[in-house]
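Have a look below at one chain only, the form predicted on its own, in structure tokens format.
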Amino acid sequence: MADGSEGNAAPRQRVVIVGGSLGGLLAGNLLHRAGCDVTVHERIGTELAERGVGIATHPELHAAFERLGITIDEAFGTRLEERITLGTDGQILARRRLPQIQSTWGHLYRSLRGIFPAERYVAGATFTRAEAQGDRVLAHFADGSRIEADLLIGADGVRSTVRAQLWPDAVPEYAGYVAWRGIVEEERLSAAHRDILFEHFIVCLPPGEHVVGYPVAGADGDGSPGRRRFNIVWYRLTTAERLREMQTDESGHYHEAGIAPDLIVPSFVDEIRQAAENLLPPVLAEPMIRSRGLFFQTIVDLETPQMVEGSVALLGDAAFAARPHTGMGVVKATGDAVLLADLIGAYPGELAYALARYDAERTRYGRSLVRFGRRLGTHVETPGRSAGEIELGDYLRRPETVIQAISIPPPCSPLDVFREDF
């Protein structure tokens, strides 16, 4: 099988992908080094922002990085060797050495884009259609411009345009929580906390919920002592009444595809601060009281019944979104453009065969962590689980098992409970 480099693919086939975060980056780069015609299109005219999202990366991520010429170094994350459970009096009730580096959505996307030509990048780019041309699409633009291409990859997120004009069925479905996450200076921490937030992955587990929290590197990438952010994320119980009340703006306008963070009502950012000093010890109530910018993440489950079809792929969030106890969105999507890659530049003039090889090894693994997803997340105590799902909840919600359990790649769960999911 090929491996990415600059001329492998049949001459210029032309890639339009739909989605410039960081499935779009990577599948762009892959692409764009194995010789095709690729642009990436993206529907925010403005640089991309952060948001505070930290990331658990894995070898599989690390290898793509490495394929693109990104140094899996010092400023890549920070890494950490001890996994810890707290009490919710701060007592530490397990702990696990898995040595394992911690990054940022934002030093990921910066290191993705600052390698890709600033002028295959489109922004303010957006996506309304797919028209099939024969063995070729034509995708369609809101500014009216076209763009006729060999293939079209949509990378374009949970809430994919590309998805929802093949498989308009195929739609994310409410878990029954959200994930308000927060993120944190080092200075602005109470130097008592310091020690034990910068030197673990910390999990806690509040009645019926869950949180988890790490240090990143700070804004500019510099992960010295003083220098860090502490990321955190706090998995709530939320009714879909309650999550449409804090979907919905100070004017009245409900948004359904997930509010901005600036948009919040603060009596929701406030209730959940008073929440962390109530429920959380102390150790990890303050960086969520202390996090500016705090925002919430609707957690779903996505299935789409194929990823390809005809001349148009998902990659990503916009094929399967599995939950973010898996720790496997980034990893999945990088999968995807790395496999999808890899069969292009293996199979000149064969698109279609290509096509086809990615459609069935990658629909098969997005079902398999979606199900695996779900199966982490009944440790969060949902009402509506079954007995089964109640029994594998309280199991996961051990000390000595969750720290075993979320963010680690399902071949690699030390859980023999795991091993039938792929």
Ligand SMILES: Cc1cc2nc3c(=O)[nH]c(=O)nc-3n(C[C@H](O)[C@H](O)[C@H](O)COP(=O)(O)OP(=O)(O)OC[C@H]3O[C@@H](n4cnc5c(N)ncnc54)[C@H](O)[C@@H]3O)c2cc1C
The other form holds:
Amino acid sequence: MADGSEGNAAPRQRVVIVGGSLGGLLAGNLLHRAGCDVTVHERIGTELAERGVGIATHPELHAAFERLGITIDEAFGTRLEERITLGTDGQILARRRLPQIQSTWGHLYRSLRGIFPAERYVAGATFTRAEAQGDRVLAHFADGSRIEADLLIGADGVRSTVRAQLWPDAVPEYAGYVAWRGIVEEERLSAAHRDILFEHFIVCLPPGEHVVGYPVAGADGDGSPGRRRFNIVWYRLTTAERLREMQTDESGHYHEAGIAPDLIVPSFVDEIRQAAENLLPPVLAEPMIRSRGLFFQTIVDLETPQMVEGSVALLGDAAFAARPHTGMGVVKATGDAVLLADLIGAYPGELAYALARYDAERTRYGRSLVRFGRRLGTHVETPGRSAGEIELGDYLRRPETVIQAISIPPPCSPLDVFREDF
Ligand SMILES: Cc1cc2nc3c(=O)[nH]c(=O)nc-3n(C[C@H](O)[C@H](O)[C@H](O)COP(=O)(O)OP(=O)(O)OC[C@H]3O[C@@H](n4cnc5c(N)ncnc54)[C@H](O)[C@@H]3O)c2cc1C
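Now that we've seen the form predicted on its own, could you pull up the form predicted together with the ligand?
Complete assembly follows, chain above in first position.
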């Protein structure tokens, strides 16, 4: 049995975490420090690649990282003071002072992976199913190995196998648009554009759609001028039929769970570059056109009726996925991991009670965040919005409103319209 155990006779909780991305590593590190006997199992066999994406961060995330001994310094992210809304003609339509640190998926991942014991991270381990064993659980893996544990945590993302087994009706619901994402090195951008791009969190609202961009550190973590990159996301209306074509590779194979960037048919990438040229101000068209490896992610809403069943708990996107306009996915995974570790630490020998409290609190939070994300998403003009959604969407599309709405936790939002959301 590949159980990763170190043979310690102390009555430690044995915890198996499925998914070795940010949520799994946060939980792994926190529970390891809380004294649990933890292993993390990731289906990808190699080191997870730099996914080339920026991550907006918030104080809750900083606090959890600091608790793990990770310093929130210049290497952690790029600190920006001001947000601006650009018109499609490139004019600044609104500005607002809103300090925020923008990090990258790669930096967060490397920081968490670097402090987690290497021998407890099992790469190339695909979880297949869980089996209840009294008040314990047996985790089965594709290679035939099994591990018995006190707790199994499904941190396996929006297409979670753990969730599919326990809550098969909880499936991601396509929101009607995708996010095209690009990242480009500072040196590849015109000098004329660099000042505005590297000083601001920028929003632009081409017809019916939404673009957001901000600077992040270079791939080596260097955030000094000349070494940075610009991260850009374009939320584009895309019908379900069109999405199916975009998720089909050149050999005709349809990738239902999302197509890998290198399999996207090049004509779709050419098309987005052409659209950037036609619809975006030159200062934002350039990063889109010059980004190597443009790719897209589908935008979905996902809700789960509960996060705990017996000795199995969900965490992060596996349980609830809110639209990225909230900028809260990693923060939510952080909040899940912190509360779970705190409760398990606070109630030794009372795992069922700790899990019940976790379930109640984080299910309520996850549901609220998904609702908030849907409300924020009304500013992308999908067909079929109700009259109320159109009214809210029009309000959110105002140049001075949009920069106060996105990537800000609702309790910190300057907008009254979100006060009721949490
Ligand atoms: C366009 C866009 C922009 C975003 N911007 C932000 C932002 O600015 N700020 C923010 O906080 N969040 C943002 N997010 C959300 C954020 O990326 C996610 O919420 C976060 O990555 C979820 O982490 P996770 O660990 O829960 O899941 P994932 O990162 O999806 O990890 C799941 C892991 O589980 C593994 N796995 C899956 N199945 C199995 C299996 N059967 N066995 C073993 N392993 C398995 C996968 O390989 C993967 O490594 C954004 C999302 C999108 C789409």
